[in-house]
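In the form predicted on its own, a lone chain appears below as structure tokens.
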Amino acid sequence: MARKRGRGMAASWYGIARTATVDRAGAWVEIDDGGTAKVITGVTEIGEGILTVLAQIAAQEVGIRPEDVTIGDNDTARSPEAAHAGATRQTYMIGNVVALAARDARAKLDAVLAKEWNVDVGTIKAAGGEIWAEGTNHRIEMSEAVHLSKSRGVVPLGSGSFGTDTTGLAADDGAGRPWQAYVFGGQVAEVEVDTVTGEVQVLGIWAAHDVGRAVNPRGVEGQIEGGIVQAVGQALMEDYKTEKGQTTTPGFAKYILPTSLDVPKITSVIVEDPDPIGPLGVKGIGEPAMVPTIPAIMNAIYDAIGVRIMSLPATPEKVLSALREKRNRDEERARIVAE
């Protein structure tokens, strides 16, 4: 049995929220009694972790624990549009929205605190449940800043809008402003490639991308992962076939996906280049994180057995075939040189 390694690598960017149209985004978010905060906003989550990141965002930006937020219902017969959950665009849109909503919150909650204490509103900081005046010894919970707040007739809730400054792309060139924000990446794969059965075993991927300011990292490496993970699959095994408009690959006994053992091993390089638009600098990572996987798998069989597979998935009997093919070429370059 030969078993030859390979590595290749591939460089992507990628544009961040809806494609050649203006995307928005609303949000309301309430301090509220005993100084927790509500999210409401009409966001879907599908598995990506966005629920967890707008709690840290509000968190943040208000001065409480995440575990004191509270994401509302998402049905947009009650809650401002949030748009669909794809493009990569939850933590951009939606995440800039909550920011500001809850940026909106706080200084109506500032503004009745300054004139109470009787000083500069840009004095007061919170953190962690508490707010306070720097320079001097007001220091209050948050429970009761909202109780003085609500006391004084103001209720501390704030609003948010976040659109996009994009265009279509013109007819006779393509010119234009599609995407507002962009994300680039870079990985490297490591294959080992059966030159007897045909089979490629990726053994691991080094992925650095660059996702803005990372909200919550070990969710931004989950991402990356999965994405590579999805991207092994469209590589190597997943075939979706159809016949006479009927599919022939109906269930995973023909329609083949990654198992755990197919899972190479992932290391993940977070790049923090903030975006100079949005209030927080995030971006985004999701669909951006597969897309150098699959070209860095191909150049990491080329690196491996010198044939380049032109169609995916690279399934064993498409590697045997360029195989068969080279091994032919090379023996008429041999015998052309011969003569």
Given for the second form:
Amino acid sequence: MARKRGRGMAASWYGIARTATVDRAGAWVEIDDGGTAKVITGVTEIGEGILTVLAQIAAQEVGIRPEDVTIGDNDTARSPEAAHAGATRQTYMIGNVVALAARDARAKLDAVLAKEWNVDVGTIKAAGGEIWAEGTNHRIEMSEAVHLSKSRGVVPLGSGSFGTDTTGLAADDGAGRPWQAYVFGGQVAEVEVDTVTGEVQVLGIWAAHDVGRAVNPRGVEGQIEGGIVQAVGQALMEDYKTEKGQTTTPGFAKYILPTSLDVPKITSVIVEDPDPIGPLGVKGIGEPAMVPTIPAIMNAIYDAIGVRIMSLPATPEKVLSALREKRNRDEERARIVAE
Amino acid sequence: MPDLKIEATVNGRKVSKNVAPFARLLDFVRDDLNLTGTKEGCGAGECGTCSVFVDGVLVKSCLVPAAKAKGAKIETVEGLARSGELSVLQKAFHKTGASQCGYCIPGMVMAATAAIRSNPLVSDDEIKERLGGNICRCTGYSKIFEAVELARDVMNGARPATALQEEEVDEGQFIGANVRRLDAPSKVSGALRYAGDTVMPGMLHVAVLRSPHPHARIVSIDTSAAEALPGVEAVVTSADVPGVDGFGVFVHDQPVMAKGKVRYVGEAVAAVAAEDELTAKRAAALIKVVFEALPAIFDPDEAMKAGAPIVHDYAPDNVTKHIPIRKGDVEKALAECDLVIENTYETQQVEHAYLEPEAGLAWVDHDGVVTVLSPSQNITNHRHMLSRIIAKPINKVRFIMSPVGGGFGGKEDMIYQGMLALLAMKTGKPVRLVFTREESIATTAKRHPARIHYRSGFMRDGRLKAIALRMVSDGGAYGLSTEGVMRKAAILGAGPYDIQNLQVDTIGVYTNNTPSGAFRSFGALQTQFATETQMDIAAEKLGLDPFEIRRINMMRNGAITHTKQKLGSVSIGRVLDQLEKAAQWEKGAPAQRGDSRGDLGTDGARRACALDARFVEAPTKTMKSEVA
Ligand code: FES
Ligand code: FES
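Could you output the structure for the form predicted in complex with its partner chain, given that the previous block was the form predicted on its own?
And the full complex, kicking off with our chain again.
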């Protein structure tokens, strides 16, 4: 049979936020007129879904709905430092700091209401646009609460700062505390290899990843799926080439990317081992998602056809030449045994 | 050549415009009609971001001359939600979370609209084929397929319209809920403007002159002919930098434009601002640069040898960064092992291939604040660097992060924002630069390629005793994120295992190749690929199931990491258990079980694509249910 199937797996781990340096981020939250909220951070969307994640966090912490949250300003002259959009740090650093800033804003609002209603501040709860004191009949709309607070001279405005307790690495042995949060993952790949053409198809990937706490499970899946398909590209086809420093893969006709026909079916398993340090328990998923994919695929290729591809990508040419070598080896062995 | 008059119906409205005779339909739609939902991802018919309907037929507008629009009915993504309400398909994209960076999404929506229009009962497989000409770099396509299937079903009544609505959320419990992406409506409708879609009154266009040499001394630069060209407002070179000319994520070794010498093909040498793009390009071609070729170096191992050409004077051995990690006594431990596995692994340079090519605008505002708007992944760091480069206080430098049409680390480097700032300062006008796809591929950072020499030693019971790992990586002409990538590759390289004896060295090296930089998974992908292959080989040789050998060696709660950090809770055990269960993994050593496995062809795997089989052979049946 020319088409052979196999399965392989791989495990992985990753660190969250900036490496071997102190990471930090700031945010402002104002509970605004109309019972809305303004969240000001220094980042915007790079596609990972951070704006929605931040709106969910702010909404839950303030007690309103995500659509009532406005996020600005991703502008160094208008917002506190958020540092960069990378290092799988957005949900961890910005998510946590927005929660802290939202809690700070709420504390100001709650203090006004507690005095007004003559209740203990700890009894005040808010959700979905309403705010109330537990065990009492006091319950008003958030818009009304903001109005009341302002009429008492208090703007419900909060700020937050979130930093990591991390260190650099020692120059001699690398000892150090590069991150305060780690995530772990594992993937299984199922492939089919055509031994005539050398073509590998990835049919299925099962991906289990610890994300701390999933703020938006569908968004986490999206990150896992996107990461896996990028890794499938690196595993099987993508190859930026230069000849004496000049690229020979200058466009998408030469630099081959995975398309809809190359995509495996992906089953994501979200594992939640909450981070004990940050206020939310969240960690991250952006980068870790693609770490185990390539070895899982290569191990599956071995399972299918008995050749180890140790030089990426596993193009049809490489697979065929590895198969030829294996055949020669096997024949040689058979010959020696026969003699 | 005289302009071309085009009268057409666009999204139901009659328009009449004079366009340049060489204009493409894409230019007509974007520049003349200001309908920027249609994107230019490649300009060569290969990505699908520019898809529009012409008389009901889906076309890639970058390949169609504007003249074809004469008298035609054009429909762009903006036309799909003309009533202000998203189409069913757009709502389905919103519901399933099918848009991430969003740059491919208008084109995807158009292609999917075409698929459903041509066949309301389009099959799942046909959907994949119909979207085959549209690249998405972010989503892995899965949620896009889900959206198209959902829209098809709702339109056919197979699923109720309520399936498009947001899932219910328990009383304010938004954390943990599948809240629909708030940015999705702006992406599925094409309303969101990325930097390259943004125009400012009086804006100039920028073109960059780039090095044709991998390594050469710049003898002279003569910009006079370029400056004399009508329509040109300014030319800048490194001589225009007023402050300290250097940027980078870890070492500031890269000048805004080549200074004294060029170090890779495609390095910026000069930049022109002119009233239109064509004039800027023409002017760039008129700049005369005299180069004196220098010996170049293209291989990182060769680059470290004595006598190799030196890329940066500060690093005479061409080493950008070496990260060592040491624990225990590796040689002694390896000598005591029952099994030592030694291999060499290689990984390639990879392009980020975000669908949005680099783009940015810069201007000097009324208070003299130099402002740059670009899809920068690190505005905080860029502000610091630019303030030194243009010698202005930090509050006179402002960076605005525009929506990023895919980054993956590739937009962390400040490779063009400096030129824009200089041109804005020199002309006093807003300037805009949009990279072509070719420019983006040839001149921006790649994933670090790696050569990894690996030895791991195991005891007969599967216990991993020692790892010696040495990775040499080509960082290319500039430092960018090489130092950080080497660090992450080293710290994480040996994998999530408890190992007493460790010797890891990761070495990033300067060469005259396209620079390598930050890329999602940042070095850890390269080293862990090698580690996980070694584990599989060991499992086979020791007759252990691959999950089992990992369980034997995995870090546990309270583990001490390779960098001697004590961890708290370690989730790898739970992750492996849940993975094994989800995949219905059949236990056994990885000894080429292949087709004899009992766990193949479950619901979690798609059918193999049989396109090639038509030409090679009849499809073989290996589905478990069919074999059984
Ligand atoms: S296909 Fe037209 S821009 Fe890519
Ligand atoms: S969402 Fe498709 S390219 Fe980013």
